[in-house]
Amino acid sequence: MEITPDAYIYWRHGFAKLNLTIVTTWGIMLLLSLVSWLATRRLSTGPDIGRWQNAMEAVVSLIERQTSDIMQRKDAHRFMAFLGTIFLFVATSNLLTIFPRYEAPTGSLSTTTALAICVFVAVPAWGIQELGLGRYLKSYLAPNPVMLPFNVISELSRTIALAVRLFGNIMSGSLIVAILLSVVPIIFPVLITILGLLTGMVQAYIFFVLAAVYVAAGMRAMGPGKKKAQQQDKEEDLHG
């Protein structure tokens, strides 16, 4: 068995090379596409809800409410495209592992790495949303400026523990999964899958949860000062 999906190729030509990673990462988001058109095709507001709309609803519901008690914030609907499927891509994928065979592209570490470059990306972009440009960076200075290269490292590792410890933890499951099937073929690998299971789901909240958090920090980054700085803007304005 190969550790990483990453190792089974489809197709090569050049640089460009088709693996196992690519083609299940794009079966889940068709997948995903599928189940949200079928869901919102006979979308109604009346008694007679649909069973993929009803079930859509709960799920839409329940993120929304975890991402507002994670970020503590009235706005939370605004992040749910982006929490909402960075959580259902990774849970559908770890999901899928009950199929024989099937490798998760979360087992590969060009997966999660993706992943989360774009938790890195979205933190920032939010931040200067939330706080404008000058008062964002500012953020790296504090405390105070010699602080910086520990808040940039900071900001760097916590990227590259995230990428790491969703890979390790899918990649290690399948691995035993794989070790025991050659040993013990039946059952034991049964209780193992079903255990396996219950892990993927939760490092798909974990890095779900991690990412809102992230997110919420970035646009806090300035708390105190905002207010401070606000708070000196009022008094100007007062003061003509």
Given for the second form:
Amino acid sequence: MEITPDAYIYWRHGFAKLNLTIVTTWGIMLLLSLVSWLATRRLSTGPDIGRWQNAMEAVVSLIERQTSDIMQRKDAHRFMAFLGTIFLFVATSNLLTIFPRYEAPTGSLSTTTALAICVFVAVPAWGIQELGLGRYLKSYLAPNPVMLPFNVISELSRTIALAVRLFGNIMSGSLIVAILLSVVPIIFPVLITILGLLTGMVQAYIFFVLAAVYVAAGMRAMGPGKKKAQQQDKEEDLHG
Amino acid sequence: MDSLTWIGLASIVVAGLTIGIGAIGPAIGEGLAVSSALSAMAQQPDETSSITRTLFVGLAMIESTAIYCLVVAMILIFANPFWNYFIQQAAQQAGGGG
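What's the form predicted in complex with its partner chain like, now that we've got the form predicted alone?
Everything in the complex follows now, all chains and molecules, and the chain you saw is the first one.
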């Protein structure tokens, strides 16, 4: 029994390998692109909109609302493309486990690490864009310079945690189903699959929320100047 | 018993202990988190949606410690590095001897 879909290798040329994870990932990417192309082919405004457009609008507005709720920023739509893509990819790859013989690419540590590295790169990129390099780097010295190594460690460890959490949840779900199939093949595996679907959706949402929280936190400076400005804002709110 | 048997025995016993002990802490933590979220919701019913969202994120963070234990246990049972190493050694010895 294999614990990750990385172990099924179709093609190998020296260092490069083509395994089931990559094939499934590209399949999901194709599926998502195809569905979005179909849904946005004939966009229309007005009372009569197609059912594809309707569904797509529901999904997009859901992601938009959640993003702005979590990030508490007015310009949250800027991050919607990145965060929404992560959410849609993880949710789709977990949702497709209803099909037999399908192995979710999120059940492989390489996929989840790649997603976590995307977040790891996006946080300082947007942080520097918002605050400038100096103030962003200074936020690592908050609350005082003694905390610098701990801030760096927390940055790294939360990336690892992001990757291992998703991997562990999905991998354990598929592994438990595989073990149960060899023990009780009739009804029980179906129930566990349904539980796995719930876990998969929750994990997709969690990944999305955590990425949004990290990005929002990376763009918030904790230096003394910013704090004073925030206090002034608050006082103005109170007086105004 | 030879070393392979010992490694197998140790892996299985330690994997069981890892899951068993590793589930205790997260279970207590999740219980505390849910109970305080419930009392917060009872006091502030208007804030239910934001409390629920924070609760889910917190639960996932707490649960990830249990998931780490699970991953360690899975590695011990299915992908034990020592196990693979000693099987290789045994194969080499058998190949060299025979």
